[in-house]
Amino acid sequence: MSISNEQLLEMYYSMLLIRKFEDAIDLYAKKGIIPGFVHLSTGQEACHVGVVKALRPTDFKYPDHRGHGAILMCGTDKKRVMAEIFGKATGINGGRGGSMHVNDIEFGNMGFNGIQGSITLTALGTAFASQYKGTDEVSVVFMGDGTLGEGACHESINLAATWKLPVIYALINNQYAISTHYTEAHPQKQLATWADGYGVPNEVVDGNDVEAVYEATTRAVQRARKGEGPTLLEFMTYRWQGHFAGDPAAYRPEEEVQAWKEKCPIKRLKEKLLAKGESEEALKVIEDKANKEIEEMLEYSLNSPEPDPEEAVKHVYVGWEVESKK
């Protein structure tokens, strides 16, 4: 599978635009104007990139809690989600949803929620809805390693594996549910093994490599797309910062952190690249492009409206109206 060097510039400015966004969500959120817990999913760039690029925009995204990437990468006016994470009404759900509820169905971004695990069962919603409508789009479920003890991933991945509906596990291993490394929680050295019992295909993949994750994704969506079931993908990658923005991380060894930030996913990019013959200054313009946006959307989330009190009661039911108390 040959990826060009536009594609991989691509794939750069956005891996660039992912950390530069949650950089200003961290800073933002420790500086308590953002509010609620925000999850960052820094070093773990290759893998929302790799996987979205390999998607059509009416695919079916559910991203987790550490999923601002995927988001971004859906087609959402990025600058909404932004204005979302900081609660105000320009937000692309109104202020509503904060860091972890962002959902955009125009494009495919089917949202996540509070419960753990439950998105691998929501998706099995969209997946029969492509099989029975003869349709060939895919449905792809991001979740981390702790995700996986859950209960509902085994009743998902049965389902989807007996009706062979087309959904891709993307099961980003950052090696830390919380505060506990996965080895401390499951028998398995690779956790996409755990597949087998099921009997559907499941690949390990270099989760800082966006090349391996963009190759791996699509061999799992031609399965999906000719309707030969679902596949789970392993990402080995890492998460830089703690469980939430403020997390001081003090179960990982500095060392074993450090390890991992030389693998950084960009850093990798930026080499092959130039290893390709591109040039240290056009990469430079792609940084000051990505810094740009970035600057745009703060000054739009910063000097947008806050959310009106009385929204607050709307989209509660559907169909019904909530009284608010005033």
Given for the second form:
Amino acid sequence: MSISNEQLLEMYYSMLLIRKFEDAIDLYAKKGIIPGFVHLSTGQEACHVGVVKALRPTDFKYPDHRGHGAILMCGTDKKRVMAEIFGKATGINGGRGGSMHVNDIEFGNMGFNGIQGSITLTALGTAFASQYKGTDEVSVVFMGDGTLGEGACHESINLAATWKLPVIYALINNQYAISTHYTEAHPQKQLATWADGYGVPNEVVDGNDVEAVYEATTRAVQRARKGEGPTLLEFMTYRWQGHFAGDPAAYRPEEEVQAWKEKCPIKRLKEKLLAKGESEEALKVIEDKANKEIEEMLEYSLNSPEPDPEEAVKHVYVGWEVESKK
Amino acid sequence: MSISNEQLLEMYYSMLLIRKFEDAIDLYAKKGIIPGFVHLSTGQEACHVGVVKALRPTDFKYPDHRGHGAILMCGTDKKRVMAEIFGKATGINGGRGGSMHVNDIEFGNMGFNGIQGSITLTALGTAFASQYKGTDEVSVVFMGDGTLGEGACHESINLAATWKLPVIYALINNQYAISTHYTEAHPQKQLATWADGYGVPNEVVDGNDVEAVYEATTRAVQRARKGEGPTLLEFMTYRWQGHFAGDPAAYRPEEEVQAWKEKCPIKRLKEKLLAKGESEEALKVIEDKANKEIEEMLEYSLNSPEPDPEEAVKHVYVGWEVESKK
Amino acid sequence: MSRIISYGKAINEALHQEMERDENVFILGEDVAKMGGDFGITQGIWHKWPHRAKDTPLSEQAIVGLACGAAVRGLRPVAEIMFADFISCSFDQMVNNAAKLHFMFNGKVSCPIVVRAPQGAGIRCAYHHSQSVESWFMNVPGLVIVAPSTPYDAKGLLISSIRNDNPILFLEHKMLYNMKGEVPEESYEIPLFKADVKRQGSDITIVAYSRMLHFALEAAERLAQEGVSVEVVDPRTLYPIEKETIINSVGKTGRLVIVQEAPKTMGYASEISAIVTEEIFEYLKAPIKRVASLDAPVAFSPVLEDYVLPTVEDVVKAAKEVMEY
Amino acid sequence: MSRIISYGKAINEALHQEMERDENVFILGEDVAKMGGDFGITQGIWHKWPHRAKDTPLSEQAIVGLACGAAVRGLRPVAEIMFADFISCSFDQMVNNAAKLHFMFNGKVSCPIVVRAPQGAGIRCAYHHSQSVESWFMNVPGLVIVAPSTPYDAKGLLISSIRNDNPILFLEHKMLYNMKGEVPEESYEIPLFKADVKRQGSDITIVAYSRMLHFALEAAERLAQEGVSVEVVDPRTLYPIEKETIINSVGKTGRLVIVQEAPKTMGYASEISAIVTEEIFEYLKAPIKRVASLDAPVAFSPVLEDYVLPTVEDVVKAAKEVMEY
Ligand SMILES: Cc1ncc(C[n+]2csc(CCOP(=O)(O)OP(=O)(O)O)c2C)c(N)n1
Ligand SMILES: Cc1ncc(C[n+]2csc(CCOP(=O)(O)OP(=O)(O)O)c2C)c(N)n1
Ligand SMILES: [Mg+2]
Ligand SMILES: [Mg+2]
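Follow the form predicted alone with the form predicted in complex with a further copy of the same chain, if you could.
Entire complex below, previous chain first.
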């Protein structure tokens, strides 16, 4: 498998875009302009970019609660992703979902998850439909190290393995579930070994190396498309921010955070690109482009109207209207 | 570890008692005298006897829905076990539970399970209490091959392994969950390997060899008492009857049933005892004793009164009476 | 053409006909395929369509979750939960996934799943195999709950449920499986969200569903002998609630008894009582009465089980009290 | 001695005092130990009693199941479910295990667990982090549901709940955590199963709990200015239901409005309405009204969220309609 320079540059752009997107969200969340709370994927960009770039628009992608990065990669109109997080009428879901619930069926973006573990089960269904219809779309579920504690994960992998469903578990091990280190919540040293118990192929992958992520995902996808069943990929990475924007994350050592920041996936790719002969200037152009796009998204989001309140009771049922306040 | 002849004779008696107990229950269930449905453990006697005999009265034992055998081993007054299954006032739970729900806290008999998988979680709590109080009781959960499908099992073993709780999973692989062969419900060839995914020690044990069952359990119990955490034991055996008394079990090949009947755990122990020099006559005396005990239990159960209807609304709460029909 | 068949058979026939009609329909659940279901309701399907009948592991979460995901892709899953009690294990999937999918996707996705589950007491199987579960779900917007009381309704309502685009919890009653009644051979739909007047009357309205409908009809018969004319309304769809039929009936009779098998507190009857009081208080000639199980788990022994369940006698008594008020 | 502290702090203090008093009390849940809870409610406990404060994996089933098993052995677990919405994942443990243990053991075992869970909307976190869950559990005999509305009640009710021998779902409201009020420093109990008259009045009764109690009190204040004397009753224990206080109040006023934050259909208000209609119909001067959220999931955007939630204005309006009937 070889990744072209062009692809790498595109990945570089994407990772920068996610980084800047999260920075913007962080800022507007702390300003109190974005309602509710937001979980940022800063530091995990390589996982989101590497996984989704290895997929087709027709595949089913299940971003989790820390999913902005993956969502931005799906193909969904990015400014409408941001507008959704701002709770605006122009949001991709009309502002009814917000940060944790940004979905877009058109691009197989199944971001609707607020209950950890739940999407490992929904993914069984989209994967089953491929098998049922004899098509080759795969279903990729993002999940965190902490989420692995949920019983749902077991029911999912047990069935996927038994029925050989095209499910890929993209387990982002960013070391913590809120304040709890993964070694305090699980008995395994590497969570990937959990899949051994089901005979499910698994790999531990450097989650800060976008090429490694892309390649591992591609292998898993190939297996899945051929009907060989599920794979679990454990991406080792780190959550730079607190659990949510504003969480001081006092529960973890500052040196640990610094050490991981040294391993920044974007810096790493940049060095690789420079080594491959790309110029600082060319990379600067890409960065400017990302900055500009974020500016446009922000402008769009900030200037979008609030939803019509009556929308709050729409689409509860198909063919049955619930009472509104008239 | 060596098991004395005396112990073996006691086990022989226990296995015979369970066999005859189940035969009696089968008969009275089919006669329509026992209400509801009953799940018989015929053919699995070695598992129930071997496991419970390796435990203390103060340990916590969680028989499952096919649990008569284990329940009879706990120390609970056996005639009151049978009376419970008959739904009588003299039943150990006053007739409110029946076959699936025969429990007796006095002997650590936690038989209250109707929801598969649920007791793997309760067992965490009784095991945790040992750790919390610094005592060495273990908690042993019986579970079937089918039950392993439940998400609860994952949450249980994950926590037990992480916290090193004294839980022993006595997984009775009798090949079927109702009509579904275990290889159709799980990806593993041996379910014990599931525990590998959690780094939990596990063994596959001949579930028709009571000595092997006893010894494997003893090893697991020792580990647990020393604070070394959970063990999973997979006992390979077979369910002679249908899923419930009356189920024709048309879903499985008759030859399979016959082959397993050849491997009868009681016959097997009998042959061993004869080889060790016990006489046919001595074994006959034991069998007569078992027959007699069953007769007495039946007489007790059949002649016991029905519960007082008002009992149906007792013990819903502590300190709050629910409305009765006056 | 109509024949006399059982409620269980009527459901089975609906499944066969819908499998035949639409290749997106498939069934899944524990022992539903090769064995045809623990209560035999899915018999014959696997034999005809082996790839469209799936035996699952004991994994209620996966059953409902898989159904939701498959529905998103245009399939029409009909899942069975062996006993309704076990939906407790997939409660999250029902409440936070199935119920909200359409809403979460802002209407761009729907979740046309049917989760069939036998519920109710009477078979002497104690508290983990006897519950009536509708109350667990009636504060969960997005779900639809259907509970047929007759073979005719069971077939028509199941066909409508499979064709409907909402997530539907289809509650069958174990004690009705062997009940016989007239059922057309051909396929037919019975509208959801529409109560059915099962008996016309003018003095008092009794609302009852599932097994309790038959208690209500028997009570009505007995009361008729004493000169009381009872109107019996079967809501059929329990949730969301179509109010008109009940309100029209009580508007006419001025008296209402509601019968449910679930424990009394916070049952379907409570909601109907609240609605009627709120909307047509002025028409009420007497207090509304609820007939229900006592607020206790269902115990095993027949004398205990029978003690907590409502009886025909209870319905008659409540109706008389209302009449005599 | 009393001081002004927050509702969250009051709960924290109750936990500290009960940990101090009884070494069988311990806490468990996600991030409750080292971090002191997602909402900071369990702060300081792990520092004092590291072995009695346990951070669990994301395993809601295990949290509740472990609590039940530990309780059987005489411990007094106080579990936290980070958001009440996630009890959906341990619904089976609550309903089929905790609720029924005492019953299943024929009274020989009890299940003294407290499951604390913050619920309710208002923090702009959409449909998976905003639900009011009491209705899911109010048809489940054996469970107790407590929902404090003030810092004073929060402390006293939690202490009583920990000491009580029943399984208790203790529903805190996220929007009340920062609310301040007078709370004695010393330990005290507030009886369970006993409603509290929070304001005396003679014209109309408003029953409200948790955050809605404050809406009711504000509405009462406004109505007072228009000459309407409102009695406000806070049930505090939602289930099982102590009827006397409410019935006495409505017996006096003849008018009733019930306020809940949960969606309207099949809420606490429905049950209270049904009880009152059934028991003191003859005292009712007007229809009973319910004020509640609309029957929809709670959407994210503030304008959407606010639209579905009840407001003080809604309470005032309902009360006036009842008064003017
Ligand atoms: C069923 C459920 N339990 C708990 C939570 C609260 N919660 C949200 S994210 C989270 C931690 C998740 O950790 P992890 O899976 O490692 O993902 P990360 O946040 O590190 O990306 C928790 C406890 C939830 N949303 N759903
Ligand atoms: C949660 C739940 N799901 C399903 C059932 C119905 N059920 C009872 S026993 C059983 C099969 C269990 O198989 P296994 O665990 O292998 O035990 P065995 O019956 O073979 O002893 C099923 C499906 C149940 N009681 N609880
Ligand atoms: Mg993490
Ligand atoms: Mg089995």
